[in-house]
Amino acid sequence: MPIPFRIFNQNNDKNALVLGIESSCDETAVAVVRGGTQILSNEIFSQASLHAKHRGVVPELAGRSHLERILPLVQQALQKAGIQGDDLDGIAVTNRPGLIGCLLVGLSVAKALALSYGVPFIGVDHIQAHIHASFLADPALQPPLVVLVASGGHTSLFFLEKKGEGVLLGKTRDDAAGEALDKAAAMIGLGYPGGPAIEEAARGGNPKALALPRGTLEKGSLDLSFSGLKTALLYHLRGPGIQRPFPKLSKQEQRDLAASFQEAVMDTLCKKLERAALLYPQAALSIGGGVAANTRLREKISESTILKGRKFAFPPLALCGDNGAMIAGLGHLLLSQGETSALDLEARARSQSR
């Protein structure tokens, strides 16, 4: 049953304070948002250095880190917002999709805080929260809206007729864009996380140095694919059938391969967004997720003749990666609509997005 305490004040939701907690993967994030759009604090602890030597997220290490960081981060977010826990009107938390052990940390804390402060709480979908970040970036933005969400674990296109209800148009059939960048960075000999490492190296490289495939799939499809791109890079480095070890690359070779791989990924994402935009000519456009912070992707979108002139929301970098503000923002919307979650709400590895 829903928490039997104070009801979210829908008549005063413009001033309502919602705490957002995000712990779905390797970022511990807590934020306080007023009225669904005013970000009072947005605190994030990145575990990138913890997982760097493994060149990927280790779920057990991520979960332990969340346990150590989350309560201090809650206090930090409240202090920065200039409020006490008793001032909160609701608590929102990611309960899907993500690593179960990581999700359980945030979910358990959210339930305990909701009981302690006597306020309602609600579990939200992480991907839908990335979509909702567009409305935090531009509070005047209104649906209909086409959104590209690209991150380490997800790459999808959504259409919104109303806030909080993104309908899936297309998704990757294999690797997510961020995952492909991580794997490419490892093959080239760059650091982790791969997205920022590839972007940094690409600044001094030639994006035409290596011809790589674009995973745009069949004509008219809004799905994406990055496995062929990743395999093409692997075969370039180790030969067809992986017959030789990884070569020792010069700095310039690394830069050229990084630039070529980045160009292929961002070109694929931009083409899919263009295709979706043509299907919904009246819709505004936006991007979200960690890969949305990539400078080259933003350049390609800005240069696109198809997308030029369309209403476009570019979230700031702080709202692209995993963050608590997007959780609090979507949570505020759902709570203002009378939705709450029960204390037996479970963590789910997969999204419920349609």
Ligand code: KG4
The other form holds:
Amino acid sequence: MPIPFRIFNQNNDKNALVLGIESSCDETAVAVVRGGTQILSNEIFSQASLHAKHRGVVPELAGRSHLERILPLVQQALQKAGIQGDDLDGIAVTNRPGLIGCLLVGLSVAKALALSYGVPFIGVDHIQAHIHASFLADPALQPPLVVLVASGGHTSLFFLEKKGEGVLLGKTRDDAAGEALDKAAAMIGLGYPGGPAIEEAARGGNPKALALPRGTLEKGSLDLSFSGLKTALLYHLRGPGIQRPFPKLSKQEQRDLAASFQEAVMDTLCKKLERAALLYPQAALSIGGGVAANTRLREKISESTILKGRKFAFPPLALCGDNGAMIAGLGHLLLSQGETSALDLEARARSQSR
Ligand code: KG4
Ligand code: ZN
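Return the structure block for the form predicted together with the named molecule; the form predicted alone was the one displayed.
Let us now look at the entire complex, which starts with that chain.
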């Protein structure tokens, strides 16, 4: 069922205003972006404290929280951008991949807003939006581009010949990098989400304290693996096989394990980016997703002798984790190419991109 509404500002898309809605996991996020790159507002409500005691996202709680927060956040995003809903030219929303109950909240709101303002809407792929965040951070950036996307649910490498069309080069065969960090933090006795907690603890630790494996897999492979690394930490802490409780660690032991684990994850990610970069010598390089906020990862990439001389585009931290601006930015690109979604667009748990 096509939307019989006004056509996206194709003649004037430099000024077109797109509302971006993100609710695929545990962040409710809404942004207004002008012309695809100018971020007028980027509002985020993080559910981290809601899920902290469960040490992971509880889908039922996440869906309910999105429902409570999303409309006030839409209002807040419009207000901060200094515009009315009527000023919008299009609505973009994550419709894949993610938790179905969470995606449906954002998708239903996007459809309702598109109907009430009479503007087109477009469902976008969350992972392609993480890739697209690099173009918001640096509007002068042009493909070809190799991008590493590392988050709580996905860890993949992409090659882009054209904006909005990341082609998968390799992906994790088991855990995502962020998921491994979240689980390691729980084992070490650090907070949730684990990535930032590990980064903080690692500052006072010795990255060589514990030798951990790197999941680089067979020679030449662009796939990744983090489950062996996670199991190595588990066995170090409580031995193989039998279920012993995790030992109580001193602060320094926590710091050393955090630093060793962080080093292993970031080393693996950096090596894979190097491998992909060598295949595309003309391509600029970028990173995206929550784990891309990690300072040690950025240091390793910047200091890599293999990557020396390459153009890097590191998005600012606000554009690494889940956010509405990346959804609006990619939505703008697709809408200006004449794409729209129908009102019966479905939410999908899986992406074709991962
Ligand atoms: O992209 P994101 O916000 O949500 C998903 O799409 O999953 O990524 C969340 C993940 C979590 O696993 C979190 O622990 C990790 O990103 N993360 C970090 C950092 N900040 C967030 N990992 C390492 N260092 C950080 N500073
Ligand atoms: Zn994400």
